[in-house]
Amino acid sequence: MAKELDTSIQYLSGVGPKRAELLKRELGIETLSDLIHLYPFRYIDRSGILPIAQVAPDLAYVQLQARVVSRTLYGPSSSIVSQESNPIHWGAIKRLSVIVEDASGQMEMVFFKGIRWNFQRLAPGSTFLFFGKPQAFGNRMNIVHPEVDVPQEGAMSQGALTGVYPSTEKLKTGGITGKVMCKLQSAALALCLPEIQETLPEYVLRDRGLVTLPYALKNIHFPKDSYALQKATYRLKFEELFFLQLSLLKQKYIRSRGERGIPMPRVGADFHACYNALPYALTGAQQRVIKEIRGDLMSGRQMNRLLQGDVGSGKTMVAVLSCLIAIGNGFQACIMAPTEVLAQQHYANIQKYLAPTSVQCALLTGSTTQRERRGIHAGLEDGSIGLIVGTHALLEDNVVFRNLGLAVIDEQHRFGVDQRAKLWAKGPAISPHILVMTATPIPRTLAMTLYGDLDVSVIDEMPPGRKPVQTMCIGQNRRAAMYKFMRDEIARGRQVFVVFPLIFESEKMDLKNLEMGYEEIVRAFPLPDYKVAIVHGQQSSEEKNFNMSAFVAGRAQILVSTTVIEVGVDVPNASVMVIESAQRFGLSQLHQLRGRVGRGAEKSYCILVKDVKTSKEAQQRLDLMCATEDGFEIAEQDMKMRGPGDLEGTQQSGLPISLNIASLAKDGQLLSEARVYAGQILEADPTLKAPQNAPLVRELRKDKYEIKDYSKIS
């Protein structure tokens, strides 16, 4: 990289060591390159000059050109300080009032900071541009702390549109105001623009109608006009999404072309035995997904597929049938779950599915005894165990397979890539096929990014017999009616979940709320008629398992818990889900919790109980939950509301690379285009060897594209 771009920010005029430390701490900016890649998140139009007579308090920002008429200094309790007193005791001055006028009228500018400097600068008779937010004070309009400029001063900083940059209270206190930030950007661009290297090949700029990088950088910070800003924004967003997809797809291409997969041409007798004995027909979506998986397994290339399906859509069934194909070809399969409860549940269900087959299945978790372990290890090594279900225990070094052909990973986001790599390494010389499953619906744009190197299948159809869950939102004043409803459902032989939020920062307080809530429920549902179980993260595994199994077995009618029940617990007899302080949960979490009921044949209900203080945004979330049960729609809306970590101008977290300007929530269409275009380039030149692709190779070598490449071992 060129030298100016690498220069430490402290050497830029107007920064210095103290401000440099502040910029690093608050915004992660260390070099000039970091600074010019911090983009404004909105713009203020400063093209027009408003006559003072037209200024009104409901206007967002106004720009005036006016002459200073008079200035007054005020001390404590609004006493006027004589301007003649020599010397003026500046420490005792509390505010400065400046009256300005144009041809249409007069107005006041007020300063509580920088009083001495502004007093000396704003001499009566001189004319300035004043910019700020007007407000009515008494019978007069004023602007507090306006930005003050000499008309026509400084070429680069006086465009019509002025950028507003991400900021924090500490930056403002440290003197890095919006205006200072604009000055720093102007100085940094003057130094860096001459050595900015184009990152995209000539033909890409031509194909996509993109402006050059220097033009884009100049006009994103200081737009010549709104058209220039639009061109600059489009260029920078496209580039960001294009390189993100190019880096992911390149891994996928390397893998699909270079990585041989275990060929599995047969289906096998066990698959047919299981399939023909199913108590119900598979949905069209399940059949489609099995076909896609079957195609991968026969292709001779390694499968890397993500299977998305809402809670209860029948993913486990698809996983079992896929495992049976591997077993029918003489290989072993494993299903790995994130928690012991989920692994046990999978195991119990899978045992039923496997009854008509000759396949031996085992369960390996943290609580498997040493004696059982020895038998399981031996069975995996000699190949007599065809399918193993387990937790992280499957990753232990002493777990050795005879010939692992398929690994299924449930709730993928709970496992690190390193852990998956460990599992893959347990296969024979050729890596096993991989099927990753998630019940957390991921918006399409996010799936294309987080799992851009995987093929994606979606089960978008519910099995017959699943009744929709009726969702309602109530306030605290309806609690008595809710308890009556719970008693009625329990009288009909049903069970009830009551979930409390547990947010880490205030765990003690939340635990107190949970315990108080539990006591209130025990008072409202007393023994011997009712039994209430409680489960939370502070309990030991034994306590948790004891209480949980009491509820699962029907010995307790009510389970009070924190979100530990979010993933996977299956209690078909539970028909009511009560979520306390529902406004504190995210949409996808609410949706996951709601999926715990509606698993049996009975009509089910989800009751969202909101607190008295519920913000407008939280209310929108609760309304959406009542309006739809479609997990994908909820996930899309959730991302639009919250962004994937996309708050005002801050970067999005959890992505393979950080995005400075594009947003997965808002730029889905552009992301799709960028992915298709990146795919076309790799189709023509998979290793990017062609001379015209040299800029792409150079850009992909940068640290930020160092997405861990496990394609060699996956």
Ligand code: ADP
The other form holds:
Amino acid sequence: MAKELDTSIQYLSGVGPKRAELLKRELGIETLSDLIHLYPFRYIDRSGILPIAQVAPDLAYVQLQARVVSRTLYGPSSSIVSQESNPIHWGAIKRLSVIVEDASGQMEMVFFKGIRWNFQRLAPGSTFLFFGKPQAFGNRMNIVHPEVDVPQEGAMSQGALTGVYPSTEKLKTGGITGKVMCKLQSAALALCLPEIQETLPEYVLRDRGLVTLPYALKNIHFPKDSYALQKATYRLKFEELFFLQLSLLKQKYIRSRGERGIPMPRVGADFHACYNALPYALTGAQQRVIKEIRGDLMSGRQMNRLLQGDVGSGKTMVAVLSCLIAIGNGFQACIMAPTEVLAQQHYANIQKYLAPTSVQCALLTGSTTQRERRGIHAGLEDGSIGLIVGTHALLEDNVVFRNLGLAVIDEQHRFGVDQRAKLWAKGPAISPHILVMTATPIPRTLAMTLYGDLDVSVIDEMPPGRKPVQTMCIGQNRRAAMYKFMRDEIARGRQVFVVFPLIFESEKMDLKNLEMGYEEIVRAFPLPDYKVAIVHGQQSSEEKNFNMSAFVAGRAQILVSTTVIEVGVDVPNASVMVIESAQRFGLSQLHQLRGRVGRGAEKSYCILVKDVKTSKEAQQRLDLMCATEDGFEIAEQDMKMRGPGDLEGTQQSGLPISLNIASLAKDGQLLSEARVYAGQILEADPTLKAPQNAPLVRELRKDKYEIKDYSKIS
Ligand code: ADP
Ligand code: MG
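With the form predicted alone done, generate the form predicted together with the ligand in the same format.
Okay, now the whole complex, with that chain kicking things off.
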């Protein structure tokens, strides 16, 4: 079985040991199967050749068929070194200019790299296909680093579309040109296609109108026409997303069936006491999420739920009511926050909510004194403390619970998986239920993929009374006007955040940047009329708390800080968020920062101050911020602009999975559809034991669908 597919690429005619090595090194291709799963990333429409006379700089990509007229090699500062003949020193050559012509006119092709190779192959008199983006240079048109191909005589494909494969300079110089790659694919397909077995269940194919796998593979490489290509692409994307979801969901099923959870059948008196005393009605979304959580807690299986909700959507209340259910069933609960300030704020709020109940609540952070600590440790061990709020300090080994039933983790992207595991271990014999909350609006498609093993709840509705934040983007020339505006707001009793980005590599330099900004603000807002507080990452936690509380309590009117305030801090009286060098921030960060205002004051403002050097991409982000306040829309756009790999939280490490043809950013709809089928199949056969599911298991075994490194996620 599957003999040809596993054959080493070396034995394919036209490859041999040297090229095999090259293919392995450059593209990771070792077997015929690897080869036929390398798809073209673009197709050249051979019928679409543009006359040179019609090339204009506003065209995206163009394909020309033209004859080489002349070649010129330039050295430093555009001195002509050589025309048509090999130069003495290739090392001195900076640029190759090639003039080409067709019946309609002439234009220039420019190379800064691969000069020697291109000089040698682009011999005057020969004709090539040039593909690239034209640009105006002075009053002439040129293409920099066009793709160059030899016009094909229609040998490879009957259709007009020719695939263009990923390639590298080394592959090309090693003889594996686009044309050769097409030949290899053609030969490999001829051997492999008879062996290719359908991977998707018959009824899914029928239901979705998908073409078969052999047809799809054939047409992804050599499309019969653009319709066939479309069908092939759709099928292969669907397949990839389907198996990705099947793999993730399967892990989830195994986990949820395997992990026994603490059954919590009751709601309890404390829940009702708190609920009935709430100063507001829960939003529909909050109610729905609490129901989902209740369902989990009653089920007897361990809950692993991710709660997503934009800043200010009211996640805390959901956390508190969930904790009260655990407490109502005789268990303890904890809420863990990423920073001390946030833990304190939670504690203060939660105590208010708990007033009508009999629950005893405590706060444990890095700055809790030894004496308090002893009391808290004792209270947790004997169970008299029902709910504990805290920071990482909760994870320390000497924190022992009598019976922890539920752990809530706020703002999860600051916590690693290890820490989640530590919390698990703090339960009684059975792991406690886990609720992870995040305000980072991860696009649904990405959440579904990354958190396939978690259940996801979304609060997609804001509590009534949140005020829209007016956002504007200004240049440095309007700084004076901005200061006046800040003074006016302060005169009305409001407070102002001023946030500086991290700019430099070193913390020292960043601090300097922040301090310079701080000094400028202090000059513009001098004592005794104004008090400006400053908070940054290098302060001791005492210093930080002191400054932060000065602002929270209203003793300081302005808070200058780095992004340490990004998460969760609630100062309803603050009405202005000034973001300095706003072009340096990512979209989700800007959104988080803006979420700090609009929480109380009748009208709030976010002022994005940009520097002169603002790239087009950065300007797009700023424009989007001015255009919408919808966190999910911002997240979707963010992902489209940057690609999912850069999304906050996964930024440093990239995604833990790599897809071959589908895109998480663009194929969200297809991902959801594929997930439905994967879910149905697992529902009926959770372990995929049924004979008709054997092909699925076989496919899953190819480890490409496995997320290997979960630490890249949280
Ligand atoms: P986040 O989701 O960002 O953690 P919070 O839980 O801090 O949001 O809630 C933001 C604010 O909204 C708090 O002041 C809270 O009291 C208030 N709030 C929460 N739920 C509601 C509701 N249903 N109606 C009115 N206000 C609410
Ligand atoms: Mg919060």
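Only the largest set of C-alpha atoms that superpose within 1.5 Å between the two forms is called the rigid core. Positions refer to the first chain, counted from 1. As the structure is a prediction and not an experimental result, all values here were calculated from the model.
After superposition on the rigid core, the Cα of residue 103 moves by 2 Å or more between these two forms.
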